[in-house]
Every structure is written in C-alpha cells, then in structure tokens.
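Taking the form predicted on its own, here's one chain by itself in structure tokens.
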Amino acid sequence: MTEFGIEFVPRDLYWKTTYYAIQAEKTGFTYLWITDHFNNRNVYVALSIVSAYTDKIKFGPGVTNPYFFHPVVTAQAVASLNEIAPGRVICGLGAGDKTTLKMVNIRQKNPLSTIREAVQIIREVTSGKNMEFDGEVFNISGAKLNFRMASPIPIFIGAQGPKMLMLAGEVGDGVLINAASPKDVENALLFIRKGSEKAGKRMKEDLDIGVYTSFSVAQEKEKAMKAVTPVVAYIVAGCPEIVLERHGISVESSNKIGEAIVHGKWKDVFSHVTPEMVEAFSICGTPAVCIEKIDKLLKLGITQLVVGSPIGPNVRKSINTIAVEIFPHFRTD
C-alpha cells in the first residue's frame, strides 16, 4: 500500500509548523518532511519541536544538500534527533536548489560524487564508525560521534535528473523523485531501476520509492492555482534541460525565472509561470482534480506520495480536505 507524506516549509512561526504536524500525523499521513533553506528557519530546530508533539510519525529534513552543510554535520543533526525519536528519523538528502545556492555565490560541483560521498559519510559516521575517509570531494580523518545511534537512520535521496536517479537507486534507502507529472514519473522509475538493479536491490522490496510532488487543493481552482505558483517558479527555475524539455518549456524561460527570484522581482517571477508550467510540475485543483492526479501516479507503483509545498492557499483547511474527501479514494481501513 502506498503511503501518504507532507511536506512543509518552515517560513511560519514555529507554532504552526508544528500544529500541522500535529495535524498531519493525526489526519493519516505517515511521512513528515521539512525543507532545508538558509532563507527559512532552521530545518533540525522545526524538527526538534515537531519530534515532541508527535507520536508516531516519520519525519527527516526533505531536503537537505552538502554544499551548506559537511555531511557530517547532517550526521550529527539526524543522529541527535533520533536520540529524541528512536526509529521515526529519516533523513533526505539532494544536491541542493541552484537557485538558493546562487544567491550566496555556492557552486554546485560535481554533484553524482558529492551525493554519493555524502551518502557514505552519513551512513557510516551515523551508525558509529570511525570514520576516514579520502574521496574526490570530502576528505575525513577520524570523525566518530561521541553517542550511541539507537537505530539506522534510512537516507532517502531526491533526484530528477538521469544520473542522479540512477545513483539514487543505486546507494539511497529511498528516492524522493522531485516531479508531479506522470510521464516524469514514469521515466524516473526506468533510471532508479538501473541503478538499484546495480546495486542487487529490488524496487519497492529493498528500496522506498516516493513521488515528492508540489501540490495545492481548494474548492475553487483558481485559488488552488494562485497558491501553487511562487512553488513551481523555483521547481522550473531549477529544473534540469531534460525535464523542462519533456514538457515543451524553454530553457530561456526557466532561466528568466531563476534570474527573477535571485533578484526578488516577485510581479516578473509570477507572470513568467503558465499554466502549462502549473500543469507540468504540480497536483493542482480542487479535490476531484487531485484524485485523478493522485490515482494515475499511484498506478505507477511508487511507496509513498509526499504532498508538498504549498498544500493549498490556507494549510489547515486543505490538510482536512485531504484526511477527508481524498484519502477515502485510497485507503480501505
């Protein structure tokens, strides 16, 4: 059975985030994630708080990237959480939004090598070793946490592009694919499966596969529309050339998104975005609509479906409508 996560992003005071979780793991959902960036608060502070209103939910940074942080500092971060939440932490790991790491002048080299040592550091310095460690980006002379890891913590890779779908099938516990659309999906699955096949892994049996998509749901689907867009500006802006041209959208246009947001030109960013754009990189509609989205990519075989950012124009009602009109299309217990 597919599981449902929800993603959110820590710009409201640290109350609501944490009331939504709170929300969230009462209403269903199994999975929590909460992005990583400098220009929000701070992802470990919003989980820590989140980890002692809730239960029994899973929850992890979703994501979080090695150009900001050394991988074994997300080490540190994840296993001292899992000291507060034994077996619920997760931890999701990306090469990081171009368009974020531009504003502080962060290059993002190399990134197949960079995920791939990041990966090794932190399942190695997490379950305890010391490590050392000498790789084409990080090199490491004897790190070793000073506590005990109650239980591995499971590494979930976010990937869109071809290569680093494969490596995250090949090296990751999970793959969050970044994309909405079917036909995305479905391309991503052919990559992850090359790289799990590498690696002697069985899709879904030894590898979670999880759709992390952008998605917004309201009784009217102009305002659906309206709260979705600031979200698939920054998804085209960082788009990789593949994907932006699998669905007939220009790199010129994505660039002139990016440009925009750098810039903080907001009324340029918004008229820049269509609506085949909205199309493309989001679940988007009223609840009827979303259903129909939902339902073709389950059919798809994927283990969990994250509702991300911005979960509608108002999160409270829109996290209800999910528990209430959506998840009875899906769920039989």
The other form holds:
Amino acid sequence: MTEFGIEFVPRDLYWKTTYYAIQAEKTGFTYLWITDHFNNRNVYVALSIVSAYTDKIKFGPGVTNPYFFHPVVTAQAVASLNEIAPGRVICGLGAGDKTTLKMVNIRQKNPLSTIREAVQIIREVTSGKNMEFDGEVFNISGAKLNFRMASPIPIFIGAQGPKMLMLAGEVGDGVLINAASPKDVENALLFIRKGSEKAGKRMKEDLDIGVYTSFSVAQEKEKAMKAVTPVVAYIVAGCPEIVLERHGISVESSNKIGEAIVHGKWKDVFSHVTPEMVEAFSICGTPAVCIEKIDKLLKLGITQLVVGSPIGPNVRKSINTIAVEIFPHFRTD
Amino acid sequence: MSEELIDITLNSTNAEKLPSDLAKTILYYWQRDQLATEVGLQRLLEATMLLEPEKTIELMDSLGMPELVIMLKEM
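Since the structure above is the form predicted on its own, I would like to see how the form predicted in complex with the partner chain looks, so please show that one next.
All chains and molecules follow, beginning with the one already shown.
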C-alpha cells in the first residue's frame, strides 16, 4: 500500500508548522518531512517541537545535506530526536540545494562520494559504533555518540539525476525521487532498480520508494497555480540538465530563474516560470486533477507519495481537502 | 467558529505577535481536539483579538453574536 507523506518548510513560524503537523497526523499522513535550508528556521528545532505535539507520525529532515552539516552532526541530531520519539525518526539526505549553497559559496563537490560516505557515517554513528573512517571526502578518527539509540533510523536519499538515483537504490533504506511527472518517475525507477540490484535489494520490500513532489490543491485552479509557482521556480533552478531537457526547458531559462531567486527578484521569478514548468514539476490544481495525477504516479509502484510545499494557498484547508476529497480515492480502509 | 478563528490566526500578517505561551496553549488544545470547546474558543479569541481585532469583530458580527461584539469592542 502506498503511504502518504507531507512536507513543511520552516519558513513559517514554529507554531504554524506544528499546527499543520498535528493536523497531518490527525488526517492520516504517515510521514512528515521538514526541509533544511540555512535561511529558514532550524529543521531540528522544528522537528523537536513537532515530536512533542504528535504521537504517531514518522518525521525527519527532508532533506538535509552533508555540505552544511557534517554527517556526525546529522547523526547526533537524528539520534537525539529518536530519544524523544523512539522509532518515529527518519532521515532524509541529499546533495543540497544549489541555490542556497551558492549563497554561502559552498561548492557541491563530489556529490556521489559525499552522499555515499555520509550515509555510511550516519548509519554507523547512530548504531553506536566508534567510527574510524578514511574516505575520499570525510576523514574520521574515533567518533562515537555518548548516548545510546534504541532503534535504527532509516535513511532516505533525495535524488533526481541518474547517478544519484542509482546510489540511492544501492545504499539508501529509501529513496525520495524529486519528481512530479510520471515520465520522470518511470525514468528514475530504472536507475533506482539498477542500484538496488547491485546491492541485492528488492524494490519496495527492501527499499522504500518515495516520490517527493511539489503539491498545491485548491478548489480554484488559478489559486493553486499561484501558490505553487515560487516552489517550482526553486525546483527548475536546481534541476539537473538531463531532467530539464526531458521537459524541453532550456538551461538558460533555469539559470535566469536561479539568478532572480538569488537576487530576490520575485516579479522576475513569476514571469519566468511557465505553465509547462508547473505541469512538469508539480501536482497542482483542483482535487479532481490532483487525484488523476496521483493515480498515475501510484500505478508506477511507489511506496510513499510526499505532498510537498506549498500544499495549497491555504495550508489548513488544503490538508483537509486532501483528507476528505483525495485520500478516499486511494484508501480502502 | 473555531475553524474561522484558527484561519484568522494562521493567516494573519501579524502572526509573529502571538505570544509563545498562547501559541503553545492553542497547540495543546488542538492536539487534544479541544479547540472547539469553551476554553479552546476563549484562547482562540484571545489570539485573534491580539492579531486581528477588526476581523474578529467582523466574524462575530457575521455569526450573529451582538453581545460578544459589544464585549470585544470594549476590550
């Protein structure tokens, strides 16, 4: 059965994110992901308070990256959260968002080795091992947490490009495919399968396959579109060339959007984002349209659909719309 | 009424003015499904009157609560 996850951005005040998190739990979401960008509120602070006001929903950074935070720090953070909410913590890890990395001049160097090594470090450190590690990117000479962790933390890898998808299939407990269109997901599954086969893992049984999509639902299509546009802009700006090509979007358009974001020129951002980009990189529209698009994705055999930011023009109402009008189409219980 | 009040609170442009202790009290009641109870509504009204007094009074007026409107205007 496919589970539903939801993503929040801690750009909002802590109590708003927590309000929505409680609502997500009440309405039947299984997973809650909170994004990690240095210019928003700290993801672990947000997750801590969410953990205190929820009882069942699984949650974690969605996704953090090893460029801003050394993997031992991530291991420490998720292990600490797991103490507050045993068995509910998950860890999303990715190569970082190019736009925010650029703001502080951090180069996205060796992303594949960086993620591969980070996964190993987080896994071993959270398992309580005293870690010695001499990698291509990280070097650790004796790192051990001074506290014990009751249960292992599944690591999901956020991926979009072919090599990262393959790596995610190979070393992740789960994959979060950054995509919204069936052709992107279908393509991604080919690479994930290659990776999982390399590691002798079975798709779905041994590997969670999540699709992490920008989502906006409203009773009026235009309102849903307006809400999703800034998020699609970020996606297009950080998108690998191969994915842009698949959707007929030029690198030049992507760069223009990226520049506009970096300089805070939001009027330009809105004018550069086309309806085709919204179609390619989000699930957006009325409940009926969203149901149709979700259905196409679920038929591809994924295990989790993450309803990502912005959710809708009015987040509270959109969560209710998902629960009342969308979930019943995909759940028999 | 609790849904209308929470929407005013969540969507207020003054949302950052909500005191943290009041925000946590609202979350406490929300987690326990008690925002629509008398005490939950009192907290929500307190929040909306802090953030959006005019919208709150307008809402109470539209819900046909003249006594409450008079009381809120005097606050």
